[in-house]
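Shown here is one chain on its own, the form predicted alone, set out as structure tokens.
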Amino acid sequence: MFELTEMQEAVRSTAREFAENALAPRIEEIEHADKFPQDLIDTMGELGLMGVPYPEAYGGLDAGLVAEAICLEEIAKVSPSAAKLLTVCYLPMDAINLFGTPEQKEKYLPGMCAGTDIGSLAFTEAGTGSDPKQLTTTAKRRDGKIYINGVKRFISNAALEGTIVVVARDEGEDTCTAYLVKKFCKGYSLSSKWEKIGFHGSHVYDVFLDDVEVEESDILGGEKGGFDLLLGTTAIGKLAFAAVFAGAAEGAYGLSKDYIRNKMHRGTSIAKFPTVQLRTSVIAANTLSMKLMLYRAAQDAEMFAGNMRRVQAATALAKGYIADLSNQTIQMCVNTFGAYGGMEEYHVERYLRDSVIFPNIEGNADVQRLISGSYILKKDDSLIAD
């Protein structure tokens, strides 16, 4: 059912080449200095892999969002972190390719293909996580200019330099507006980093805007289009993080296996033990499981990219689903080390630290079944295969 296309194999390929010979000996450098090399970013940059799903004409590979999951899956399986910080990378620039006039495509998609523009999308505040009526981040007009005033919370990227997507209410409105701003411009301001449990190397930060001045060619996907932008820019982003739960999963379920074939007990492997055995088998049923529901959740992002609501209730069904068992699953592996799983030096358990918050990342995952169940219900189509 899902036999990769030329292409797909080509990103799965350099994708795995790049996490297994770049990004592979530098994870203890990441994980202790909690910070992600720069030299990094840049060959991701130069290998393609910023820009996978993207246009040609800006400088992507136009791969797909099949071949974006593959690519996340595959660094994730070597560092959920650095897959997460790619994703990241990907939330505005999904933004400007769905919701972006030509001009505003011909101005940043280039840079951010490149990784010389290392984007961010800042929508979540401290007393809202998803209404758009909560925001208390505002744009209002005076002077024949427009001044955005507010605070966003855990915005991950904030420090790299770059564009960041700001979503803010219209004042006096209901409604909210999405706003391409500079980072480092005057009026932006970022906390200390937030000292987090996982993903190493990847941090989320507030950021402080006060009267920062923006453009009507700084617009994003019209005035009042903030909620349209987030519904669809989202739906994309639950799948790519999809693939990087799911790509944890698969790393963690490799150093399992590799620990109990080579984990000796009177002179033979622990791998003769029917417990062991069993263990194993229900890992690996996950693990197969988070991939099928991963590639079709991409498949259907592409099949029913004219329905946003159709993609958002795929995504969501496959988010909330990868995000528990994920986790879930990572567990099992720690377990299969014994007391050796919470030690550093056997590596599974920085899997476990990164998988902890993975059902509260981009949608809670059990507000995600609560969009899908609402769909099915609603629909007469079940996102179930005819």
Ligand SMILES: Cc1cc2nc3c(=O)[nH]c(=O)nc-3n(C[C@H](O)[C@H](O)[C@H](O)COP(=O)(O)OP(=O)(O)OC[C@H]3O[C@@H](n4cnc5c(N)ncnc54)[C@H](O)[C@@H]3O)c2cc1C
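The term rigid core refers to the maximal set of C-alpha atoms that superpose within 1.5 Å between the two forms. This is a predicted model, so every value here is computed, not measured. Positions refer to the first chain, counted from 1. Compared with the form predicted together with the ligand:
- Taking the rigid core as fixed, one finds a CA shift for residue 267 of 2 Å or more between these two forms.
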Given for the second form:
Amino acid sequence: MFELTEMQEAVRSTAREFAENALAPRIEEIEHADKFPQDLIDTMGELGLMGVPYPEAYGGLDAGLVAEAICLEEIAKVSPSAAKLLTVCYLPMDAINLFGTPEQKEKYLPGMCAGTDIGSLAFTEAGTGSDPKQLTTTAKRRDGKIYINGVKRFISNAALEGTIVVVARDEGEDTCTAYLVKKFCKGYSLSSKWEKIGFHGSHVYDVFLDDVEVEESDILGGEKGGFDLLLGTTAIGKLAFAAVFAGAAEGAYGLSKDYIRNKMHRGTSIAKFPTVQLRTSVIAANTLSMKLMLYRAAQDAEMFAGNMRRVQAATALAKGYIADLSNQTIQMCVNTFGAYGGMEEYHVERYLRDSVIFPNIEGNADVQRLISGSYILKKDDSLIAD
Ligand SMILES: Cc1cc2nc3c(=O)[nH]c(=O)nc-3n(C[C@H](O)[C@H](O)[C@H](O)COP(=O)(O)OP(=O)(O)OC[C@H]3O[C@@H](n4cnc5c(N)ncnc54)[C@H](O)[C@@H]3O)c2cc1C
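With the form predicted alone in hand, show me what the form predicted together with the ligand looks like.
Okay, now the whole complex, with that chain kicking things off.
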């Protein structure tokens, strides 16, 4: 497809081996446990997968965003839940790597790259999932200290020990600021986990912040810098989620091909049925187009790293497209199995349940199309040029 560098190849084979040898045999455990198994996170840390795009100086591989996309794609082929968990770990790391002071990078990134500090990013609230101006969680200054109060909704990895980046409104202002908070510090508590249709191995909670005390040195990206921080961080985060969605479709495609090759219908292989051949062709074409779009967006994000609006438009274009196409493609894979497609033992239903969530995570797919469409019309149409 694309010629990969030695480093990208190495990341791909490490992630693939981890997914096939460590994750695949433990899918049932991952999907049914109350917490993602810590030893698997430790292994990802030891293999370097927690730090794929981050500087070597902080324990990362410095392998770039194409390698990050490849890593997530390989893991999502086997376990979209595990890939989502890793994507969420990358979000606060991106925020720190892009916006942190040298001291903050030194303090947080090595533990996060090692998998001993499992990050989260808390933006969403009951009243907003995409619009920072609607935030109600507020940071107030009192006696030289800063106190955060509010409730964050659907926060991934919130029950895993580590650091959470909380985005809170500045008191009396329309602006917001990001803060580095230690999970389970005084004032930090959780709801019970939300029971959702898919991604059963990666849990979300409401996070209650009750007078959580932070210092000036915990401000990430400067006072009133929350919006820019979100823009820069989610620009890369969208790429990571697109990789999860594309990888999941590839995983379901693999299951569908295996099933077709082994399934007989009244003495004839179902591979001989024109309907099955036609469907397989569409599934293959969709899967290929998602892969191409993903790698292109990742290259774009590397090339235009200093221009966050450009990166955001490219990754939003990919994420909006891949989120919906992956969901539709996985549904086609399920149909290939006939009635067996809905049965847990055949696994493809797990991908379908996960994929129902794809258009509504880290910004709705419609909102992604608004971001990329308005960027193309107002600023630049080079998103699809050479
Ligand atoms: C499994 C899971 C994990 C999550 N993890 C996290 C996490 O770790 N941290 C975190 O902060 N959040 C997290 N979220 C929240 C998620 O990012 C938001 O739910 C998502 O951004 C969508 O927001 P919303 O649900 O408020 O929907 P909205 O953005 O309000 O969208 C609702 C509807 O309104 C439409 N709409 C919205 N805005 C516009 C607009 N401007 N113009 C036109 N139409 C619009 C959309 O098309 C959609 O149909 C998670 C969600 C899920 C499901």
